[in-house]
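Take a look at this one chain, the form predicted on its own, written out in C-alpha cells.
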Amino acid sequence: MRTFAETADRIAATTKKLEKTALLAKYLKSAPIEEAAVAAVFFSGRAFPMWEETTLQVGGTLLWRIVEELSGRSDLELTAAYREHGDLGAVAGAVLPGGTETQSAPSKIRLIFREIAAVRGPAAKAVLVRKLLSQVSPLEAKYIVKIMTGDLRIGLKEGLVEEAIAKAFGGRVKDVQRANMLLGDIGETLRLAAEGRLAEARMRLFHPIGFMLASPAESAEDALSYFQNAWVEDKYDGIRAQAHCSGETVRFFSRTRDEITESFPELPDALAGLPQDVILDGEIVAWSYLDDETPTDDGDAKTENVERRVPAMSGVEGPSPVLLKEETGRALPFSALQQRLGRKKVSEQLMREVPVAYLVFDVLYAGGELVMDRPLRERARILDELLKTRTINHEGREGTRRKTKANPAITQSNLAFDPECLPPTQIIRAPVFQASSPEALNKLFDDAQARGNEGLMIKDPESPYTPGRRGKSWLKLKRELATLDVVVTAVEYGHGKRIGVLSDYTFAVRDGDRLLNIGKAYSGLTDIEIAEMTKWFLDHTIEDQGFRRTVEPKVVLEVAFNNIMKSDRHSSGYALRFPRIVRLRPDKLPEEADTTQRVEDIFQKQGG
C-alpha cells in the first residue's frame, strides 16, 4: 500500500493528464496482477467494485473521532488542519503518528475493508478502523481514509484509470471502457486486459450503466442548428432512473448510480415478467390519477382521456405515426415526488397519496445484447415493440398472480382496486414528437409547460447512446422558473481548488424583520469574485465555527433555480431545487431582498 500511496501522491502533484496516466500505467504494469486489480478499484475512489452492493457504512463523524483519538489532537486543532488540507484523508496523513507495519498490500487492505463492511454497528466498525489506521504509515493512512470516504482528490477519474489499463497492457481504450461498462468492475477489466481477453466481457445486470446526458440549448433556433428533423419529448420534473429487468427481478438506479428501488416498491412488479432481460432508461414522476371526467373550475366536465397523434417523421424512420392514447392523469411537480425519496420503507398510505409513474424513453440492453450503439430510431422501434407485446406479471394484495396485455403507449397493472387499495402503477412509453422549425419547437415547448412539465428534450434520431457523456446529440430546452434576490447568512470553505476560499453560500429571504434561510449555492461566481467575497466575509464574521461562518447579512445575491419545494431543512419552510448564483447585487440592500410571500406565490404558480 505504500507504493500505491506514493504513486497517488505523484499523480496528485501533476496537472497533466498524460503524465497522470503514464504514472498509473507504470504502477499497474509493475504490480502483481491481483494487486494491480485491487489497486485499480482503489484508484477509482472506491473500496469495492461498482457492481457489488457491499458498502463500508463508516461515516465521516466516526472517522473524525478515530483520527482525533489516534492523533491526540483536540477538535479545534483538527478543525484547523481540515481547513488547511481540505479533506479528512489529508488531515490523517498530516496528524497521525504512524504504526509499526512497513508494508500492507492493497489486497490485504481490501480484506480488512470487507471485515469492516461485514460487522454491524459503529462500535464494532470503529474497533477495526482504529486498528487499521494505528498499524499503517501516515502516508498509507492518508489514502486509506480517502478511499473510505470515496474521494481520492488526486485528479484521477475512472476514465483515466481505463486509459492507464490500456497503456499498461496494450489494449485499445474503447475496448477497456466497454468491458468496464459491461462488468461494472475495473479490477476484473484489468485482469481481462492483462490476459488479452477484453472481448470476452459480458453484460452483468443490476449494476447501473452511465446515463447519457443532455446539453442545454439557448433557444429553439439554437437547438435546431445541430440537427434537422429533431425528435422531441417532454422534459419531466422527476428523477432519472435506469430499470434493470430480468424475469421477476427488477431494480431501479438513479443518475448517481444509487439503487432507489426501496423508494418505489410498486414499480418493480409492474415491469416483472418481461420476455427478455432489458435495461430501460426513463423518468420516475409523481403522477396524478384523475377520473375520465374531471370537473373544471366552471363546473363543466372535462374529458382527460385524450389521444394525440404523433406527427409523421418526414421520411425519417422512428416511432410509428399512430395514435398514442394518454392515460388519465398528469405528472406532478418534483415537490410531490420528494416525499418518496430516500425512504427505506414506503407505506401503502404514502403510495396512495403520492402515486408514481415510470416514463420510459430509451432501451440500452435487450435480447442478450447491448443496443446502445444503434441509432435512436432503431432503439425506439425495439422499445415500442417491447412495450407493445409484453405481458405484465403483477402480484395482487392477496398474492394472486394476474396477467394483462400492455397498451402500445401505456402499460399499467390494470387490476380492480377498491378505494382502500393502491392505485394502478403506470409504465408509460414517453410520447415522441417531431419538429423541424423553431415555430414548431416553441409550440411544443408551450404545450409541455402547459402540461406542468419543465420543457423539452430534443434528440438526434441518428444518435447512439453514449453513457456519461454530455454532447450535442441530446439537448434540453427549458426556461428558468424565476430568480430571487436573497441575503447571504452563512458561508463555508470549498473543496479541491477552493480549499482556502469561502465559496459555499447559505442564503435567506425576508419575513418581516427576520431572515429565513431557503437554500445554499456554490456555483455561478468567478474565482476573482469568490476571492474578493472571501476577504469581505472574513472581515464580517459573526461566529467562526471552523469550517463554517455565520456572517453579517449584508450581501445580496440573485439566484436562479428550477423549482421550489416544501422543506423542513430550512427555516423558511421551503427549499430551492438546483439553485445557482446569477450575479452579485451590490446595488441592492438586504431590505430589498425578496420575501417569503413571493416564494409562496411562485410555489403556488408552479402547481406546488
Second form
Amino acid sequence: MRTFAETADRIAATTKKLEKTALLAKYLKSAPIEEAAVAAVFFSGRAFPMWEETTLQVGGTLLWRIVEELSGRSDLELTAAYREHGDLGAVAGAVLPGGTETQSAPSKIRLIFREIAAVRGPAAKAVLVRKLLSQVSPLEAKYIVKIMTGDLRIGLKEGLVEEAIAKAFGGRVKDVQRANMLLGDIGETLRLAAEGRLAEARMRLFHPIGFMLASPAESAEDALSYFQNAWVEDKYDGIRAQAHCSGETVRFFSRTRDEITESFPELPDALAGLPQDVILDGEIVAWSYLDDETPTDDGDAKTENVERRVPAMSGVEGPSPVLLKEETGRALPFSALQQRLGRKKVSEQLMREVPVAYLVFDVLYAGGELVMDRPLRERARILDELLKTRTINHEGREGTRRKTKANPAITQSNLAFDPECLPPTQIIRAPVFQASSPEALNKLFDDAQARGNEGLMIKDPESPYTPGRRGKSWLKLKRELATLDVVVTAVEYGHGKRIGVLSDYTFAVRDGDRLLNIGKAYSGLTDIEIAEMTKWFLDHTIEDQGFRRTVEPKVVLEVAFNNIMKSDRHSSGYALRFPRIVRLRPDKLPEEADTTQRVEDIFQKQGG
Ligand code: AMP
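Now the other one: the form predicted together with ligand AMP, given that the block above is the form predicted on its own.
Full assembly next; the chain just shown is listed first.
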C-alpha cells in the first residue's frame, strides 16, 4: 500500500493527463497482478468493484471521530486541518502518528475492508477502522481514508485508469473500456488485459452495466441541429431501471447500479418467462389507471382499447409501428412514485395505492447477443418483437399477469401479497414518434406535457447504445428549460417551524474535480423529506459550525430558477435567481451533477 500511496501522491502532483496515466501504468505493471487488480479498483475511488453491492457503510462523522481520537487533536485543530487540506484523507495523512505495520499490500487492505463491510453497526465498524488506521503509515492512512470516503481527489477518473491499463499491458483503450463496461470490474479487466484475454470479457447477467445518458437540448431547433430525423419518446418522470431477465428470475437495477427489485415486487413477475435472456432499459413510473379501469354501470371494467399506429414521417423509414393503447392509463409525476422508493418491504396497500409501470425503451442484450453496438433503429425492432405479447400486461389480454412463481430475486417476505388482488402491472413499450421539423417536435412536446410527462427524449435512430456516456445521440427537452442538478455541500437549520431541522441547503456544481457553490435554497421538499435529510446530514457532517454544517457532498438535488446572474457571492462566480428545489435526485451520483460549463451555457443563452 505504500507504493500505491506514493504513486497516488505523484499522480496528484501533476495536472497533465498523460503523465498521470504514465505514472499509473508504471505502477500497475510493476506490481504483482493480484495486487495491481485490487489497486486498479482503489484508484477508481472504490473499495470494491463497481458491480458488487458491498459497501463499507462508514460515514464521514465516524471517520472524523476516529482520526480525532488517534491523532489526539482537538475538534478545533482538526477543523483547521480540514480547512487547510480540504478532505478528510489528507487530514488523516497530516495528523495521524502512524503505526509499525510494514506489510499492508492492497489485497490485505481489501480483506480488512471486507471485514468492515461485513460487521454491523458503527461501533463494531469503528473498532476495525481504528485498528487499521493505527497500524499503517500516515501516507497509507491518507489514501485508505480517501478510498473509504469514495473519492481519491487526485484528478484520476476511471477513464484514466482504463487508459493506464491499456498502456501497461499493451491492449487497445477501446477494448479495455469495453471489457470494463461488460464486467463492471476494473480489477478483473486488468487481469484479462495482463493475460491478453480482453476479448473474452462477456456480458454477465445480473451484473448491472452503465446507462446511456442524455444531454440537455435548449429548444426544438437546438435538438434538431444534432440529427435531422429524430426519434422521439415522452420523457417519463420516474426512475431509470435496467431489467435483467433470465427465465423466471428478473432483477431491476438503478442508475447507481443498486438492486431495486425489492421496492417493486410486482414488476419481476410481469417480465418473468420471456423466451430469451435479456437486459432491458426503461423507466419505472407511478401509474394511474384511467378509463379502461373505470367500472362501467354493470360493474365490469371497460376493456376496449384504441390502437394507434405511429405515422412514419417525411418518407424516412420509421420506427417499427408501436401500438399505443391510449386508454390504459398514464404516468404520474415523480412525487407520486417517491413513496415507493428505497423500501425493502412494500405493503399490499402501498402497491394498490401507488401502482407502477415499467416503460421500456431500449434493449442491450437479447438471446445471448450483446446488441448495444447496433443502431437504435435495430434495437427498437428487437425490443418490439420481445415485448409483443407484453406491451400491455393487463387482465384478460394476451400477455396478462402470470401466476407468481418464486422469483429468487424476491425475498419471501416480499411475496406476502396475493398478486391476483392487485391492480395489473404494466410492462409498456415506450411509444416512439418521429419529428424532422421544430414544429413537429414542439407539437410532440405539448402532447407529452398534456399526457402529464416531463418533456421529450430525442434520439438518433442511427446511434449505438453507449453505456455511461453522455453524448449527443440522446437529447432531453424538459419542461423548465433551466433546471440544474446540483450537489449539497452545506446545510443550515431553518427558521420558524423548521428551527429544529436542517432545511436550508447550499449547493454546488462541478468544475473538473472541484465543487463550486452556486446557490442556496430554503424549501421545496416535504416535511418528511426534510426530516429524513436532516438525519442523513447529521450522520454525514464533515464540519459542525453550530448553525451550519459542511456535509459530505453526496446528495444531488434538482433546482429550478428564473435565471442565472454573475455574482461573487458563491465560489462558482454565479448565482441563481429565485432558486427552488424541485426534488431530490437519489438516483444520481454527485459526479453526474451539472457543471460550471453548463451554467455558463445557460447564462449565455439567456442573453448574459
Ligand atoms: P435527466 O435525469 O434529467 O438527466 O434525464 C435523463 C433521464 O430521463 C434518464 O436517465 C431516464 O431516467 C429518464 N427518461 C424518461 N423517459 C425516458 C426515455 N423515453 N428515454 C430515455 N430516458 C428517459
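Residue numbers count along the first chain shown, from 1. Definition used throughout: the rigid core is the maximal C-alpha set that superposes within 1.5 Å between two forms. Keep in mind that this is a model prediction, so the values were computed, not measured.
Open item on the list: Taking the rigid core as the reference frame, tell me whether residue 25 has a CA displacement of 2 angstroms or more between the two forms.
Closed with: The answer is no; the displacement is under 2 Å.
Open item on the list: Once both forms sit on the same rigid core, is the C-alpha displacement of residue 365 at or above 2 Å between the two forms?
Closed with: Result for residue 365: no, shift under 2 Å.
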